[in-house]
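Heads up, the chain below is alone and in the form predicted on its own; it's given as structure tokens.
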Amino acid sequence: MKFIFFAAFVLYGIAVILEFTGAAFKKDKLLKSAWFVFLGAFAVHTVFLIVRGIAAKRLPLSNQFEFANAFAWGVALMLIVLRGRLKTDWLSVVAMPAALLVMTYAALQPMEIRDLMPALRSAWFGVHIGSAVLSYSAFVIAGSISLRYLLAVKKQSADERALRQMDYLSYRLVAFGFLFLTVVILSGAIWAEQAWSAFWTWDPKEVWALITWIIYAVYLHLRLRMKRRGTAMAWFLVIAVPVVFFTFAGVNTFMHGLHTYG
């Protein structure tokens, strides 16, 4: 099983290389390469996940390092589906790498398969560790999206149209992210009733999971209410993606809680 999560490990930095050589000498035989690569360390990664799946009994989202392997996955498959429905070929020298990044994390963390806790089985699981990936996974495409909006608008290498697709682009998957966080949250404290009886510990991870959501409700709100677009929102996403990965990884690191297990 190992074998088969570091292959799609391997395939992902692969098509990273190959992707940025590609853009840098503006390689069209490289970057179709990159995608191919790619598309291929998304199947391996999809086949390591039923697997996954199918020797635990169960979704394989129940620890750290499952939970970093699902991220990983969702980012690559947004990318995926952005790429083919939108045709929006540049995505992919910002995308690949938060995927990358995602992933190298997860081969850091312990491998083991081990059974859930008690308060984890519940018809919740699924429910609310799924959506969590969805929204942290278009958190991070769309500060990835900003990232190359900030760089297009410094070398004045985008035409107008660019990039407002790109600054509407980030903006809807702000949007359907804040979906899923939402989703989260409510669903957790459910959860949290039923397995702890209180709808709200204060515990660090339902903590930073609230700060992100404001956060982005920040965004909506001055995007919506306020007009605002452009450069001033590119920064807000790019600075905001931090946030997502602290309270992915780094309020586990950190702090201790009632999450700690995930």
Given for the second form:
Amino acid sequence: MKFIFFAAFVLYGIAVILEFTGAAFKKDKLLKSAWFVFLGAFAVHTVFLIVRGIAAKRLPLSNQFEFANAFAWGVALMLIVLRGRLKTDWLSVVAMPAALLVMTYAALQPMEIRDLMPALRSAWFGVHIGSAVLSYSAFVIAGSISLRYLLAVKKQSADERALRQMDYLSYRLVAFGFLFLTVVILSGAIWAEQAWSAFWTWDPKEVWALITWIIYAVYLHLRLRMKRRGTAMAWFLVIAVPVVFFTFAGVNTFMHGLHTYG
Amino acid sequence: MKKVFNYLRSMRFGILLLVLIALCSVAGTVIPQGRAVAWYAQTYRSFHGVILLLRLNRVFESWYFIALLVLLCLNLSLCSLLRIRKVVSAARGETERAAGLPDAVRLTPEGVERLRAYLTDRRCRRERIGEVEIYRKHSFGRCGSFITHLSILLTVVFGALALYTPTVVDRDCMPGESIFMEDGTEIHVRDFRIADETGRLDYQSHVQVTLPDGRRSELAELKVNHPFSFGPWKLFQQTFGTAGSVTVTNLETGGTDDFLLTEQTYLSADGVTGILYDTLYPDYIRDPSGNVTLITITEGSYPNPIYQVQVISDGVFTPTLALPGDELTVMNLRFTFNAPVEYPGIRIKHVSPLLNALLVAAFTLMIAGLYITFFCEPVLVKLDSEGYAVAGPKPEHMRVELGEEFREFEV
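Cool, the form predicted on its own is there; where's the form predicted in complex with the partner chain?
Expanding to the full complex; the earlier chain stays at the top.
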């Protein structure tokens, strides 16, 4: 089964190399090839998720490897959906490396399948963790688009309309991610009450999810109420991505708490 | 005074509070919470005085953190009130105001036709005012932000009540025994096991609750993630333990006594001769030469339990290991070591089901509010024979969408 994972990983890597080369030398053929390789990687990745789910007899979302793997899959899925809807290819150059980065983190984690511990056997498991996958993926893509925005502004390589589209798309992704992060926190609270008897325990993972929520809440207020747009908000979203990664991986690595499942 | 009031209800103040709460939260996760003072002194050396002075060792219970939450509630209350007033007043005469707007984008006649079809396809309601058409949809979308802020306020208030008002106690209970609460409620634990039918690690008790008024629950299964509620009580499978089980037989009288042992215990008839129960190990390894290595930790179960005791006779302590089924005779007492008994640690919470229901309702309201805010944005488009203008409280979504769709028809 590991072979399927590494096949997807290598294909993502090839797609990123082709994408960068194509973008650097402005070769449309390479860019197209990159996209097809990426779609192939996504298909293999999906197969891996299904096979792992069948082998584990549960949703493959229980430990750092499985979550990172699903997270990378979420980023890839979001890129495919957005590219399909927007009919634009500038997204790929920033979102593909994001998927590869998360996949690399997954590859460094222990991969063995373990029986689900009793605390995780709950109807909330899929809702809570599935929402986290969607939420984090949206934030990472929003950050990637913002990075693209900043580069475009610096190089003056995009017109006003394209910049506005990037800015707006980042905001929509944050709105989507924010809704799902709220679902993560609230479903987690209900689940925590069932499992640990309290809705909120100030566990590091809970607190960092709240911190992430606050950061994006501030972004949404600045953008929607104070009408802030453009470079400052793009920087905001780029800087927020490490916080998302810390909430996802850093807390489990550096802090001990109730969410330390391996 | 008015300036203070305006600041308290302002978004700037709300954002400042959120940032301060986030910063306190960072401190609360970076600095381990609730440890002994000596631990901070040893870990942070000269800096520990600052930590204790600023209550960074108990950030989430500190006066300033609670003050920030109270101020956030105040800010949310005031801005929610203000928001609903604005929403109501802005909704009045909105259509007429939109009809009076000049065209923001001029379109070709074909573009106008296409836009008309586009808005109709999206199930916008049409209203005609003179030569102008007004298309609208999701008028309730303007309430999304109000609903979200109100639900956050309710979540903080109900959440604080749900967190700090219930009485919570943790009790161990041997299978077959009962826990009695102060009000006379009896919680009877019939049995406990730590593996399910397939051998998977799980923690299950069967419990029955009898309230002071005589009402009795069914025998209920209690396990992780499956609490049991009866009356005002909610029971949680919290932890477990393993007790040593020893039967003592007095060889002179033939009388027997069973003991469940969870801590060091001296079993003796005369206070001079007997055995001192030290502990019970879950597993051991015996090498070919007969030496035994004791294993202190296994995952949940006790696959090969082994007792460590000291036989005390004439003031001499003799360390001894015993397996379940073994017998030791000391003077006129026979100690029979039985299979260990697993027992549950139950968390007993006195809750208000109404409060929990209100909190979950606030959660649901927040999700609904956010969904309405971001995905049911109000549509209010004025269309005439030369072009269109987007009006309403949240026009950006429509402006971008129409800007992209009808770019080719712009004049």
